[in-house]
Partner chain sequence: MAEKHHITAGKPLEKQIKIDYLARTEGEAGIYALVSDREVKELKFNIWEPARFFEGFLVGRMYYEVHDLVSRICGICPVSHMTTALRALEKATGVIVSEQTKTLRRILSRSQVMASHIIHLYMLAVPDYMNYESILPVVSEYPDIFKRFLRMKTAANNLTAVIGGRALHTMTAIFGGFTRIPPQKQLIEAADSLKKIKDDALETVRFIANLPIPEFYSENIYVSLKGVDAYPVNEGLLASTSGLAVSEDEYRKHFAERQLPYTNAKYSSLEGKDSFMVGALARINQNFNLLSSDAKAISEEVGFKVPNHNPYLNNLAQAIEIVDCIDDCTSLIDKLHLREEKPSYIIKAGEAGAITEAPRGLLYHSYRVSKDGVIEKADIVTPTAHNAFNIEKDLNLLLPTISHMDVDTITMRCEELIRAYDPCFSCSVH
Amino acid sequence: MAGINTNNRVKTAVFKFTCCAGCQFALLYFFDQLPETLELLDFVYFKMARRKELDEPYDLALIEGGISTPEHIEQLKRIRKQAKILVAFGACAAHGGVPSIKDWQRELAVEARVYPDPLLISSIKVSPVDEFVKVDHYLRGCPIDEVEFMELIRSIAAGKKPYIREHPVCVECKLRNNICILLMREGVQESMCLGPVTRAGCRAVCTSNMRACFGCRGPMSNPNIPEMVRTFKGKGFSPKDIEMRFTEYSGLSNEFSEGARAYYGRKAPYYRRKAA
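Give just the one chain, in the form predicted alone, as a structure.
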């Protein structure tokens, strides 16, 4: 990996777009949990953590949140030009996250629920970061995982390529000797688990606490979405439940939008093309 001077701390800037800021809160939590990893970073821009903003160049940009206004697009492109390494930080930046649910509905209808006069709003569909700029690395999840964060930062500081997990959450679930909740509770909505098609790296935190995987880390490599849909259908889940499960966190991924469209045949918000 080129670009970072490994003899110095990595000058880092943290930016927030459309999201709940939960991944930034997680980052603040890491200051106590991962002090040795955070010492590798020199935060020159991090609004949530610093009172005074520093007007200094940076090497690493952590981008939290989806892109939902024309101004966001321009700001994101300026950040890309400045940063040697850009990381999509969390589910919203990587896949649109919860805010992207609105992309499956009419824009004006969604805005009218919140604003008295939607015509005054310049909001556009929510998009992941890589819709507009090249992303070097992804830290997926809602929120991000501390072990994965540690692996990524140490790899960047060392000039190495980080380890990327391509297998499903089911692997991590089995390594923890969990009972499969998808098989254990047939016909119960809470067991509509997306673990078989979702990318690992969370250490199966939800399923280890008897909760179904919601797919916040996006699709694994080469997932079998049609079989996942057939499984849900065979267990009696409704078309609406299936659509909602696939669109909760990562519905803008091509793979999960395929699952959401499986029953209705409805056209997805758009078919994603990553920026070059």
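Structure of the form predicted in complex with its partner chain, please, following the form predicted alone?
The next block holds one chain only.
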């Protein structure tokens, strides 16, 4: 990886945008599980863990959260200039995450349901980080997965390309000898599994707990979305159900937004993300 001195620990800054802070909280969680990986990082800025202000340069920026205010865009661009490596850290940074559900509805209507005076709130549509800057690596998932985190950090420290999977969750699910939830249970919400089109790397943690994959890691490479939609429809799910499933965590990805629109017959009128 360009420019990082592998003899030293990687100077790392953690930045939070619009999200639940669960992914940076995961770093605190990993403390006992992955000490040797965390030791590779020198956190020069990590507000949830230390008081220290940012006063020295850093190599690695972990970006948590979606972009949802005008100030975010400026800050993100400044970070991009400074960081040698920029990682979209978690589902919100990678795809907008749960807060981006707002993008499928009329902006002011959503805001007015929450605040008596929405004009006092500085807020724009929620966007993933790569809407505005180049992203070097994606660490997907809600929350991030510790094994994938380990792979990424060790690779960055060693200056090599991390092995981030592009195949579907189904592969990992089969490797764990799970019975297919999608085939097993008919018409129950709990069988509405997005595993066939969702990118692996989570070790199929939901399906291994008898829970359908809800696509928090976003689309795999080259997914067959129309077939996924046909399967759901064949199992008796309504267009509404299908739209909901595709827009829960990664609806802003081009692939999942196509799935959300497919059988609903409705164009998402307030959705203005540019096509890839």
